[in-house]
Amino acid sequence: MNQKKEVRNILIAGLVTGILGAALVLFGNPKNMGFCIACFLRDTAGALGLHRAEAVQYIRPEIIGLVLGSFIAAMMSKEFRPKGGSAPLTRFILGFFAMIGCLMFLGCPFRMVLRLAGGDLNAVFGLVGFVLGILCGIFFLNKGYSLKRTYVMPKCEGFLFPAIQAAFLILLVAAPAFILFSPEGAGPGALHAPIIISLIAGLLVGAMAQKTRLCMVGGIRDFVLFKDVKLLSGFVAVFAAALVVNLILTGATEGTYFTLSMTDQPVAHVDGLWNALGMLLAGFACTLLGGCPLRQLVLAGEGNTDSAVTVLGLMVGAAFAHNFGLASSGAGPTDNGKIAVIIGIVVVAAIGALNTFKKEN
């Protein structure tokens, strides 16, 4: 596929993803949170009882759709290639701390873009921190950072993570008593689009992201390292499409989907320093992982068991954050959360050093 066709495809994927991310709010998802990998993994973890924060408990169909959409697309194009064995525990830890950073900011890189498209100026601080975190990761990449090679795995290993998502879908629809759901009015977990709409949106984004390698971290990383704007163009397209949809919905409906301000933004806080540091940690960890949370889910759908372990790290990080008071709220970051972010930056830097300078010596 030539460069122009690749750019065209990723622009289309970005535009469709941005439209869906904004439109899902119209159908019931929380404001400025039509699609958020970190938030939705946190909600799913809560529904499974990994944490007991009543406000954020719901098995999100968008996550299920992302993995299954990637899986189906990979199978159809014969790109389903189970592999793994590249420092899985290290990846788990990086995923864990990436989530701690995301929940300090209250959103993943995807939601950061959607928050910007909704007029949330707090996300500007998140974007600055995110770029700085990626630059920290690039420092180690330039020095030779590597988590070593992956190995071919049996096909059954690659099928396991998509199968788990299919099981989650059954649990969501069946709603047995042991699955926890946020009661109406309890918080973001109680706000969701109809299952079928959310699932279809996830399937579409998962399939397109599998084909185009759409990745928020990869866009900035490739631009800095190689002056390649291909993935970055997808990043910009998500923002542009979501912004236009938000403006249209604000003018055409009684709801407010775009408010240019720092205050009174949905599921956000106004502490610029910790918004920036949270996303610095997320960007740093995801650069060392080789992709943002969205990319990790897509890779897991393709059969990459290392990415599946990373997603488990993200979910455990979300559970840990809510069980121990690390996650921010609209009132701002917690003291425990601030300490966790600083520890996370130190740990991620240590992982970078141990997998770079030790190898050079």
Contents of the next structure:
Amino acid sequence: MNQKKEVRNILIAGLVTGILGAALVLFGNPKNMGFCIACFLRDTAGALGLHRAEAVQYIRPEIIGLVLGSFIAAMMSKEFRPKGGSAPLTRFILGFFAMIGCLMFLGCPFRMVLRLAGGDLNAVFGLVGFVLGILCGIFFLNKGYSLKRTYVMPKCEGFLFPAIQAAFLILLVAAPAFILFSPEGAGPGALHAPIIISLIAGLLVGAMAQKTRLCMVGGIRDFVLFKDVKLLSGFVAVFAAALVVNLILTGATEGTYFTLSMTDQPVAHVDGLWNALGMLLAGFACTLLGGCPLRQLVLAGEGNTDSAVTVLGLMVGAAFAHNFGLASSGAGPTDNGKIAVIIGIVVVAAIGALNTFKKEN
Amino acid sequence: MTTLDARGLSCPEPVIMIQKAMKTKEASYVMMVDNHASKENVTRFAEKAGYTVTIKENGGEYTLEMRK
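The structure above corresponds to the form predicted alone; please provide the structure of the form predicted in complex with its partner chain.
Expanding to the full complex; the earlier chain stays at the top.
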């Protein structure tokens, strides 16, 4: 595939993703949260009872769709290839702390872009931190950072994560009593588009992201490392499309989908320093992981069990964040959350150093 | 000709490997990768650096021959 075609395809994928991201809010998702991998994994963890924060409990069909969309696209193009074994526990811990950073900021890199497209100026601080975090990761990559090679796994191993998502879909639809759902008015978990719409949006974005390798971290990383604009084009296209749709919806409906301000933004706080530090941690951890939370879901759908373990780390991180008061709220960050982010930055830096500056056997 | 084995490594590592190797400005390089993303990314990087890339597939693994 030539370079122009690759950039064109990711531009189309980014535009469609941005449109769907904005449109999901129209259909019922929380404001500026058409997609948020961190928030949605946190909601799913809550629905499974891994944490008991009543405001954020719902099995998000977007996550299920993203994984299954990637799985189907990979199967169709014969790219489905189970593999793993590249420092899985290290990846689990990086995923854990990436989530701690995301929940300090209140959103993953994907939601950061959607927050920017909704006029949330707090996300500018997040973007600054995100870029700084990626630069920290690039420092180690340039010095030889590696989590070493993956190995081919049995077919069954690769099927497990998509199968788990299919099981989640059954639990969502069947809604047995042991699955927890945020009651109406309780918070973001109670706000969601109809299951079928969320699922289809997830399937579409998952398939497109699998084909184009769309990744929020990769966009900035590859531009800095190689002056390669391919992934960055997708990142910019998501922003542009969501911004345009938000402006159109604000003009054409009674709702407000774009407000240029720092205060009174939905599911956001105004502490610039901790918005930046949260995304610094997320950007740093995700660069050492090789991709943003969206990319980890897509890779898990392709059969990469290291990414599946990373997603489990993200979910456990979300559970810890809500069980121990680490997650921010609209009122701002918590003291526990600030300590956790500092610990996270130290741990991620240590993982970077220990996998970079070592004696060769 | 330098031969690099990037099988099992995921991006951006294979691209960083070829980027560092190409500092010696040899006329040709060979790199082995085992996933589509690495194949595409290394190809894109090499073509931008002025190399012509020939790809051979063998059981899910790819051998990329890059020549000036």
